[in-house]
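The data below hold one chain only, encoded as structure tokens and taken in the form predicted on its own.
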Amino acid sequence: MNSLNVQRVAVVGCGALARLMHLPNIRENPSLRLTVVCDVDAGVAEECRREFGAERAESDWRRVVEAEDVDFIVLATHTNLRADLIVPALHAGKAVYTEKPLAAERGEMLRILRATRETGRPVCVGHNRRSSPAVLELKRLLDRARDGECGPATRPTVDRDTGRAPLPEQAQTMIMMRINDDVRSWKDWIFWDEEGIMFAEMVHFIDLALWLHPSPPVRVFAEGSARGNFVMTLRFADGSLANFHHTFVGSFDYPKELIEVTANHVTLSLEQHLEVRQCGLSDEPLRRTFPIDPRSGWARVEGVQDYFAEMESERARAVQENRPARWINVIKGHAEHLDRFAECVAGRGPNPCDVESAIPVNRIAMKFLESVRCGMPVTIGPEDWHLPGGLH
């Protein structure tokens, strides 16, 4: 790190995600210099370098692991460049953000392991809606349910609970999360990997579920197709369960994610990481709202109805104009949590995400995997979630 304090950022693959997020959010954190952006395409990469203002591009990763002016990498290719560049990264001094997965092997998650505990240098898994705004304040609301820390809850209108002992199942948590995608915006590589969106995508939603409810998993089973059609349910140790419901036939005018948790007679709702709702805390608002990517910024956008306001307005604008509708980007974590993770390299906070609680997440959604090409619901033991020798 340089005598300002600011740290030199290295970029590596710069496909569409790091485009469209890493490296605008680089440019524009006052904390962060882009020393250098890095493609296998080396027209790619210096067109990157142009556009988003880096000191060099280079087509070669190893020459950005052995670069001394870089303080830590994005790596944000495909998984079938995880490992080979993270473990040498990390003995040359380097922190490393990789995108999710973080690996799609069992060998390649533990020499990632090994390297960092090695090391001691902090590698950080983009599942970034850990950093959602929305989703921080419905992790806030479930801890406050859990523990009954909010003063007396509503009533329903009848309650015959007076004197009747409670019900095992009322101790637990139900967690049901609904991800609309469209098949349109999936690039072709989707479709011939072998893990497919059930992987690629769905760790981003097992980890919120893991990272929701402390209890360990024990099963799961998957019913559909793992290119995109399909529901999967995650069993809980003390008999609660996470159920995740995928579609890619549906629209992007639509909302795409909508997660709704219960327990201790509280029910909680995120859409569209716009708006929380929450209903048996009688002592928090009924809903919150949360700003949109200030991208799109010509947008005004207070929460859901808004979205479908603004949405329809837009969709009139464009015709009139003759122009494609404008997307509107919502904030689910990206840059906050490259953010926080620069924090943590520079020694002024915490991980957000990383390697001993990825691992689970990985070798979950592997199993889910299982499950859905056998049929059959899958065990999961404390070998896929516990990780042997970590910190107490």
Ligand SMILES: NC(=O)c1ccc[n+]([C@@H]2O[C@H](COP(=O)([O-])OP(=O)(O)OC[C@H]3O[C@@H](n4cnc5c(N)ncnc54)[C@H](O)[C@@H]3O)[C@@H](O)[C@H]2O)c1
Contents of the next structure:
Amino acid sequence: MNSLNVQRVAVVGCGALARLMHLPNIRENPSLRLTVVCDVDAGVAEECRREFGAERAESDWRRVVEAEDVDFIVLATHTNLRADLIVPALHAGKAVYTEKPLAAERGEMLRILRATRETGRPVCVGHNRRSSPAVLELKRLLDRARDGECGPATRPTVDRDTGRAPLPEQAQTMIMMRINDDVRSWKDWIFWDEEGIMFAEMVHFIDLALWLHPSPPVRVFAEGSARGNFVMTLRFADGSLANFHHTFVGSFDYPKELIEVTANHVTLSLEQHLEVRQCGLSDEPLRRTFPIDPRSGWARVEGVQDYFAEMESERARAVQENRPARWINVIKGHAEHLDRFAECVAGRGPNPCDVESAIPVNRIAMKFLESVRCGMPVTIGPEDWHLPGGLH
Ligand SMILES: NC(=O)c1ccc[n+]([C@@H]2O[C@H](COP(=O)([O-])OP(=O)(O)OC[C@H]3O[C@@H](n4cnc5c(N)ncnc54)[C@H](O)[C@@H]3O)[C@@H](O)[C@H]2O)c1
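Can you switch from the form predicted on its own and show the form predicted together with the ligand instead?
All chains and molecules follow, beginning with the one already shown.
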């Protein structure tokens, strides 16, 4: 890090996500300077060097790990490259932001964990939805619901509870996540990967469920194809349930993510990171809207209703101008997650998703794969979510 506290960043793996998110996000953060872009395809690395103004391009990641002018590496390859880069990078004093999934094998995760503990250098895992402004609002409301801080008038409009004793189930939390995906939006690699979307993508949502409801998970069950089109259930020790419904025969243009959480007679709903709705917290608004990604700044959208209105207008404009309709991108926390990690590396804040919290997510995703393959529920034990202290 130089005297102005600007961190020198390298991006390894300049594919779709790096070009859409990490490279523009680094360019827009004044405390980060892009020194190196690296891709095994030298032509891609050179193209990104020119487009994003990096100081040099490399095609061998080992040169990035050894580089004196790199403080922090953003690793955006698939899981083909994780511990082999992360471990020596940490030992070389660098911080690492790695894309999810953290690793494809249990042993590899532990190699990364040991290296972070040995070196004290941070690794952040790209479970970026934890940093989405709409998700943070959902979490804030859920914390209030759990505290029983529901404002003055908490009675529902229909109430037949004439003083009966609460049922034990009333202390549980129910979580539902619906992912409306479109197979046509995915690159080929996901279908060649036998672990499919159930692993590569669902770690985001398993991470959210564990973060929203920090009770030990005890059992998982999955039905469907791991590549896409499945239903997954996660049971917690207190009987709470998280249910994940994934379809990839939906339309890409319909809002992709719907999350509903109910606890303590509060219903919370988040739709496509564009709005959060609630009933049960009487001193909170029923609906809050969130802006779209500023890079879709041509669209005027606040909330889901506007999203559909804007899509309608864009479709009409596209026909008139004889071009494809543009996509309205929403804020799922990519820039915010990276910015929070940059603050952590500079010693100004916590790590938004450390390895210790990402390992249980990965292990549970692997248990879902086991369940879908054997067609049976699979037990989760402390060996899946608990990490012993010490180094070895
Ligand atoms: N957080 C999110 O929302 C999000 C979204 C999409 C993808 N991802 C994750 O990001 C990762 C990349 O996904 P993508 O869609 O950008 O894939 P991609 O195939 O478009 O890009 C991967 C890039 O890595 C390069 N690469 C592969 N091996 C390399 C090596 N050894 N050294 C240097 N470069 C190498 C490839 O040439 C390619 O350019 C995956 O792990 C995926 O799960 C995360």
